Amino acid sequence: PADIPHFRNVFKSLRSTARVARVVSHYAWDRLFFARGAHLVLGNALAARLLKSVIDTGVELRTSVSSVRLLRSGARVEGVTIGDASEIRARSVIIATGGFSHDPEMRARYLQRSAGRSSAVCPTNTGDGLRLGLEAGATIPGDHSNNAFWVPSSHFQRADGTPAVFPHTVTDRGKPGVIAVDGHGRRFVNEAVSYHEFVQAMFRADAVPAWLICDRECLWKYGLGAVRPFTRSVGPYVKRGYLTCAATVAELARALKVEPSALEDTVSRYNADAREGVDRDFGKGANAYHKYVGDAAHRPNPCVAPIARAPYYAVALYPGDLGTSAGLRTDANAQVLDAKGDAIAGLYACGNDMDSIMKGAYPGPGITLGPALAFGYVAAMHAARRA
Ligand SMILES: Cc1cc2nc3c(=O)[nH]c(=O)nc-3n(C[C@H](O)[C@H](O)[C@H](O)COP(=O)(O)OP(=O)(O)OC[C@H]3O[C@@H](n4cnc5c(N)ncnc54)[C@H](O)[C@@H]3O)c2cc1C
């Protein structure tokens, strides 16, 4: 994230130009050898550090295998059978297959009907671990206020034509000159709230899909979803149907099948406030979080600016998830519990396979990886003590 302001200022400051040149050349170098950037920051750094610890301690890693069955002796779990049917015997098994984001059946069972299938999670997370737990007698309470960690998402095509989901976390909604409207052309939420809150507002307002709207100046400066800032030609995005573009707000409304006068009213009401740097209807820009996801360089309010320079653009938003929160019920040692509340000997769960201790709340980023790491550690220590 520290690089983002430098990308915005790339043509304005020599320091930013140098930093961007360094980041881009580092990435280009990585791509000569790997399928992705390998710079050890953010998630790369976390995964690399964990991998190093595993290698240093002499753990044998097997990749690209699927655990299909738990080996049991009575109620005790004693290992797994993996995809090629070979058995791995162990005193304990820790289930960590990342939840059920891509299992249509569990989505239908635990998530809101309008949640659909949109997920920013890797496609391999299909609920396998949860099914293993259930087969061993575990339960999934499914009683959280939210059984997923939500993020508004848009659907686009990568350059190679494959479909992809763009998670609208912090890059666009909070920026000055971006509003979200429902199918009636009305704003229904403070666009700068957290992604989890935003999707809950979509559910409450029945705003599925919702539309993110901005003008040319805003699109150029901040991008919109998969359209990056400073994109010279947005034609391909319009052609593929990702971006809707129109010369006037009324025309944009017609293209979105929204009542034109309603959208015009919404935009002019928002603009009147934005010219004074306020948002009387929803308070966009009122707290530190909003300001953080806005544009600190934009004054007086980092989150509001008039939508006034044609053409106008819209992207459709759907409820999506960053992970599922309903999982296997466990105790404080991360041991999986059966229906009576007794620990299933030798079986642990962590990450999104463990029923989230947040119970559907999302007080801040890190409430998924934090408990995942903490309970992975707790499970391993408890299992080691039993060994
Ligand atoms: C775009 C995005 C941004 C996010 N940002 C944040 C953030 O800023 N902070 C934060 O705390 N969280 C964030 N999250 C959420 C966080 O990444 C997840 O909650 C976390 O990775 C879940 O950890 P996990 O170990 O349960 O699952 P994962 O990290 O998904 O790992 C599960 C692994 O199990 C593998 N697997 C699945 N089935 C099988 C099988 N049958 N056999 C063997 N392996 C299997 C999968 O391939 C996968 O590699 C983000 C998520 C997304 C999608």
Ligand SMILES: Cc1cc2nc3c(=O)[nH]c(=O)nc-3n(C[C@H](O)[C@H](O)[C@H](O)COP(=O)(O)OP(=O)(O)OC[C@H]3O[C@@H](n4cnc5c(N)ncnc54)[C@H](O)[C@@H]3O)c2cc1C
Second form
Amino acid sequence: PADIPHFRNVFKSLRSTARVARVVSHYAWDRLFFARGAHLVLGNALAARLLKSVIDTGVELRTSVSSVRLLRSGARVEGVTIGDASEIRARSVIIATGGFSHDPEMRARYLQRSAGRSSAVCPTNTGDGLRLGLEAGATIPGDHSNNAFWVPSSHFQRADGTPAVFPHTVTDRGKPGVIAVDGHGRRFVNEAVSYHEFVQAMFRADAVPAWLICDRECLWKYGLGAVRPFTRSVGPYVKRGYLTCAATVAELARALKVEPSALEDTVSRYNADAREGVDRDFGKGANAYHKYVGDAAHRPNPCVAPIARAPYYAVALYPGDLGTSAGLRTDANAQVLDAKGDAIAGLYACGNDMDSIMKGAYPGPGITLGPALAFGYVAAMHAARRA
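Having seen the form predicted together with the ligand, could you now give me the structure of the form predicted alone?
No partner chains or extra molecules come along with it, only the chain itself.
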């Protein structure tokens, strides 16, 4: 995200020109050797560095493993069985399979009905580890405010025709000239709030789906979901049904099956405030977080600008998740506990298979990766001391 403002200013600032040239040249160099750019940031970079450490220390990795079962002697876990016959004996097993984001049965049991099935996480996160723990006598508490960490998402097709989910985290909702409306054509939330809070507002307002709306100028500068900034032709996105386009706000409303007068009133009311650099209805741009996800170069309010340059565009938003919060109950050593609260000998859990210490709250970025790292380390050290 830090590079995006420099791309917008590439012909206006020598500093931005130099930075964009550096980014593009690095990408071109990567493509000489790989099918994609190899520069990793944020969680991807963290996961890659951990993988390198595992490889460098000679840890054996087995991928595409199916039909895993726990080996147990009485109440104690003593390893796993892979497939029909292969056994791996160990004094401890750490469950870390990523939660249940893509398991329809568990989603229906633990998540709101209006949550649907949209998830931005790895499609193989299907609750396998949780089932292993439950079979060993573990429990999943029901005391969370949310059983998932939410993100508004849109559905699109990749160039090869495969379906994909775009998580609307910080790249578009908070930008000047973007609003979100419900099925009645009314705003229901401050668009610049955190992605977790945004989806909770969708639930509260029964705004499923909701729509992000912007104009031509905004789409060009900031993009919208899977439509990247500076996209010269948005025709393919319109043709596939991802992006709705109309010459007027009323026509856009009719395309979305929203009352035209309501959407026109919403846009008019928003625009009147935007021309003064304020948002009297929801306070968009009022705090440091809002400003961070806005456009610092836009004045006076980095999150607010009129929606006035036709054509107008919309993308449908649905509740999605970045991981599940409900997991196996554990103690301070990450040992999995049974229904009585006693540790199941030899069994640990971390990551999204461990019941989140956040209890469904989302105080800031890293609340899945941070506890996963911390309790993965705690589990490994505790297991090593007992070996």
